[in-house]
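Quick heads-up: it's one chain on its own, the form predicted on its own, in C-alpha cells.
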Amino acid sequence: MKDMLLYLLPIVILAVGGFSLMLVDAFQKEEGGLAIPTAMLHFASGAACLALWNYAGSPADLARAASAFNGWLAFDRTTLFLDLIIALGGGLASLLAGSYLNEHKLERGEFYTLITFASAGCMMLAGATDLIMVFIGLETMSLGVYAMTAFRRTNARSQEGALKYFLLGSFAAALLLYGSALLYGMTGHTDLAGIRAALAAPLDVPGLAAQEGGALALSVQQTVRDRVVILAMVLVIAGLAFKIGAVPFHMWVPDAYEGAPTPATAYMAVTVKAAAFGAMLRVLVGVFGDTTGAASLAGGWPGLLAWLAVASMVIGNLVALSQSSIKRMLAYSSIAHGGYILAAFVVTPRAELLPGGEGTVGQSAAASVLFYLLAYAVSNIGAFGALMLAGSRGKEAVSYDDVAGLGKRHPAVALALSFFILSLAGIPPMVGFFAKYNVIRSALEANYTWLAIALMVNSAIGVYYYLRVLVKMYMHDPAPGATRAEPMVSPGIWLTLIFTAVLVLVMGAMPQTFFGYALEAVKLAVAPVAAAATP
C-alpha cells in the first residue's frame, strides 16, 4: 500500500501546496511572492510524475495499485504523461502570472491557490477511471477557472467572459452528468471497466427467455438499452468537448480568453485541454472502443468526431482571419488546434498492426494526442508569455494595431513573439510541425485521406492569420497617435520564454524521442481496443 500511494504523489504535492499557499496568503501582510512558491509546486509534481515513469512497475502492480482506491483513478503512464503536460502548464503560467499581475496591479495572493487547485483537479481528470471521478475533477478544475477568468473585478470583459464561461460550463456538466446517470442505469456501474463489460454482454433477464413471447422481449430491452447508451455517449461527448472548446461548444472560448488575465488564458489554453482530452481519451476509447458499431466511423463516436474535428478546424480557422484582437485570434485557433486533435481521435479505434512492428495505428493516434498536446503546451505558453512582455501597463499587446513597428523598436520581444507563431503555425523545424505532422501520419495510415486533406488545408488558412502578425511587427509602422505596445521589464518572463523556446527546439529537433515517450505512454491503455470497421 505505501507503494500505491506514491502514485498519488503528483496530485498529494498541489493539494497541500494549495492549502499552504491559502494560509500564507491569509497571514502574510503584503501582497505578492507566491509566484515562485507556486511554480516549484507544480515543478515539483512533475518531477514526482518523471521519478514514477521509471517506477512504474508490471501491468498487474499497476492494476492492483488502481484496484486499492476502488478503480477510480488510473496508474498508469498514459496519466504520468498527462500529469506531467499539467504540471509544466501550471508553473510556468505562475511564473508568467508573477510579473503580469504586479505589473498591471492585479497583485492578489488567491490567484496562486486558485491555479494549484485546478491543476490538481486537472491530474484527476486526466486520470479519472470513474464516472464520479470525471465530475469531480472536472468540476475542481473548473470552479478555479471561472475565478481566474474573473480575476480582472472591475473589467467588464473579464466578468463577460467568466459568467459565459460559468453558465455554459455548468449547463455542459449537467449533459455529463445526465450522461454518467444514463450509463449507470443501463449498467449498474460507474467505472468505465466496468460499463465497458457490461455493454459487451447481451442483456440476459433470467428468466424471461423462457416465457410466452420471452424472446421478443428481451430483443426490445436490447434495443432500448442500445438506443439510450447511444444517447448517454453522445451527452458525455457534449459535455467534455465543451472543456476542449470544440465547435459548437465553442461559443464561450474567445470571451474568456479575451477577458481572463493572460497568463490565466494561457494556463486554460494548455492544462485545462490536456485533461479534458485525457478523460476523453479514457471515456471513449476505454467504454466505446469496440467493434458493436460504437467505434465505427459510419454509426458510432468516430463519426460523430469527425464532424466535430472538422467543424472545429474550418470556424475556428475562417473565424480567426476576421479578428483584430491577438487574443481573440489566438482563441479561435485554439478551437482550431482543438479540431486537429479531435482528428486523432478518430482513429484511435483502428488496431491494425503498423508496419515495422511498433504499435498499432489507434496507438499511433493516441501517441500523437499526447505528443500534440506537449507540443502546444510548450508553444502556446510561449506565445502568451511573448505576448504578455509585448506589453506593459496602459500599453499593453492586444491588437494586431499595437505591435505594428514591434521588430524595429524591440526587436528581441519581436523576435520572441514571432518564434512561437511559427511554432504554433506548424513551420520546421519547431514542434508544432512534427505535432501536425504525426496527425496527419495517423489519418493516413487509417486510409482515412479525406480527413488528412481537411488537415492539410486548415492548417495552410491558419498559417495565413499568424503569419499577420509578423507583417504588422516588421512591415508596418504604428499610426499617427495610436497606442504603442512599449514591453515590460521581467527577467522572470524571459527566463520562461528561454526554457520553452529550448523545449521547442528540443523537440523539434528530436521528435521521434518524444513521440516514442507517447507512444509508450498509451500502449498499455488502447492495447484492449480491437480493430474497428475499415472505412
The other form holds:
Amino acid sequence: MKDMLLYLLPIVILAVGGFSLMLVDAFQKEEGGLAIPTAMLHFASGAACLALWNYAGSPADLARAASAFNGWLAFDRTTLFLDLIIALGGGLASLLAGSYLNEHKLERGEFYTLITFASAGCMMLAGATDLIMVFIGLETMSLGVYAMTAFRRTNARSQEGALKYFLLGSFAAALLLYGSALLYGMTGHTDLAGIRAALAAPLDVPGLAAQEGGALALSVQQTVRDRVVILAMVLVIAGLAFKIGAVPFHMWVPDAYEGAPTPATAYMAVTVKAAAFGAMLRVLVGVFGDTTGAASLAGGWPGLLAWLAVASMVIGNLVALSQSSIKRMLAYSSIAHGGYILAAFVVTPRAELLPGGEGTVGQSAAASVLFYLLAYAVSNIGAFGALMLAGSRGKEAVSYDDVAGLGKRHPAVALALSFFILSLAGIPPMVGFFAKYNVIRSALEANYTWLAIALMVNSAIGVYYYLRVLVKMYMHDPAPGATRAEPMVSPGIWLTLIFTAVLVLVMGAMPQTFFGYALEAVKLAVAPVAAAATP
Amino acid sequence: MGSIQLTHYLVLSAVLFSVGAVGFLVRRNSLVALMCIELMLNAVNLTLVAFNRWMPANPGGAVAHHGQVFAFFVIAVAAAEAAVGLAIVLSLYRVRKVVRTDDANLMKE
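Take the protein just shown as the form predicted on its own and give its structure as the form predicted together with the partner chain.
Next comes the full complex, this chain leading.
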C-alpha cells in the first residue's frame, strides 16, 4: 500500500489537485488566478517523477512496482520519462493559458481542472500495461482534451473542431476497444505480459490433440487465432494512430488545432502525442515485439508503420506548404513530426546488438522516440507560446499576413517566434536538429536506408514552410489596411518562453546527455524493450 | 440445430460493430453518428462478455472475469463520452444552428 501510493505519486498529485482546483473554482468569488496553482501541480508531479527515477533503477525495484499494481500500470523509467514530458507540457501550457485566457476574456476555472485531469489521464495511458488501463487512460485524456478544444463557447470554429475531434476520436476508441476485446478473447488475458506469453506459446486445447483428426482441428484453430490476432493488432494500431494524428487518420488534426484556444492546442500537440506514443511502445513492442515467438507477429507491423510514417511525413509537409494560417501550418507540421517519430518506431523491435555495445538497435530507436518527444514538446510549446504572444484580443496572430513586418515593429517577439520555429525546423544547434539526427541514425542502424532518405527529403521540405514565417516577419511589410497582429503584454508568457528557450538550448548543447537519459529509460523497462534485449 | 454457441455471439457482435462503423462513416447527422458509436461500443461489450462466458477455467478451477470487468468500464466510460459528445453537439447548435456534420465546414484546407 505504501509502495503503491509512492509510485502513484505523479498521478495522485494531479488527480487530487484537479479536485481541489474544482472546489476552489466553485467557492472563490472572482474567476481566474488558477493558472499558477495548476502549473505548480504539474511541476510537483514532474518533481515526483524525477524523485522516483531512482526507485525504478533495478529489476528488483521494477518487480516490486509491478506487484504493487498487479500488472495494471508499469512504473519503470520509460513511464517516468513520458510522465515528465507530460508534466512539463501540461505545466507550461497552463502558464500560457493564464495569460491567453485572460487576454481573450475566456478566463474560467474549468480549463485548469480539465487540463489537470487530462494530464492524469495521459500519465495513466503512458504507464498502462493492461488493455483496460489503456482504455481508461485514453478516455480520461481524450474527454478532457475534447472539452478544452470546445472551450471558446461562442466561437463556431472551436465548436466545429471539437465536434470533429470528438466524433473521430470516439470512433478510434471504439476500434481500439474492439481490437482489445478480440485480443482478450484469443488469449484470455487483458494484461500485456499475459497476452504476450499466451501468443508466444502454440495453441493448445486440452484433450483435442488426442481425438481423431484432432491435430488438423488444432492447426485450423491456430490459423484462425493468428488471423484474428492480426486483425486485432491492426484495429489497435488504427486506434492509437488516430490519437497521434498519423495519415490516414489525421483528418481531425488541422481543424481541432485551429479551433482550439492556443494553449489547448499546445497542450494536445505535446502531451497527447507523448502519451499515445508511450501506449504504442508498450502495446506494439510489448505484445507483438517478439521476433522469436511462435506467432512471430513482429514481421508485420513495422512495415505497416513504415508506410504510415512516410505517408504522414509526405502529406503533412506537402499540405503544410499551402497553408495561409500559421496555426494550421503547425498542425500539419505536427502530423509530419508524428511521421518522423513513427519512423524511429519502425526500428524498435530489432534485437541486434549495436557495434559499440550500447544496447540493441531497438533500444536505441526507442530512446530516439523518447528524445524526439521531449525535444518536440519544448520546441512546440515555445512556438505556440510565441504565436500567442504575437497577438492580442481582436488582433490575433493567426495567418502569415498577420505577422508581416513583425520583425520591424516588435523585434523581441519576432525573435522569440523565429527561435522556436527554427528548432522545429531542425536547424542546429537547436534541439530539434538532434532529435531528427537520432531518428535518422536509428533508421540507418537497422538498414532502413529508404526511410532515412525519405526523412531527410521531408525535413528539407519542412524547412521551406518554416522559413516562410521568418521571411514574412522580417522581409515583408503588411499590406495597407490589412489587420496586423499586436503583441500582448504578458510577463507570464515571456517567462515561459525564456524557460523553454533555455531547455531548447541546453538540450541542443548536450544532446548526448539527454539521449543517455532516454536510453537509460528504455533499457530498464518492464516488458517491451528489456525483453527484446535477451534474444 | 445445436444450442447457441460462442460463434453466434461473435458473429452478432461483428455485425453490430460493422453496422455501427458503416453508419458512422455514411450518415451525416451528428446525433446519428453518436448513436453509431454507442452501437459499436455495445458490440464490443457483447464480444467481451461472450468471450468471458466461454473462457476455459484456470487450472485451479476458477474463472477470471476480466472480460466482464472490462465491459463495466466500457459502459461507464461510454456514458461519460456521450455526455461530453452531446454537450459539444448542443454547443455547436447554439452557435451555428446546425447538427449535420456536412454543415460544420467553416475550416477548409
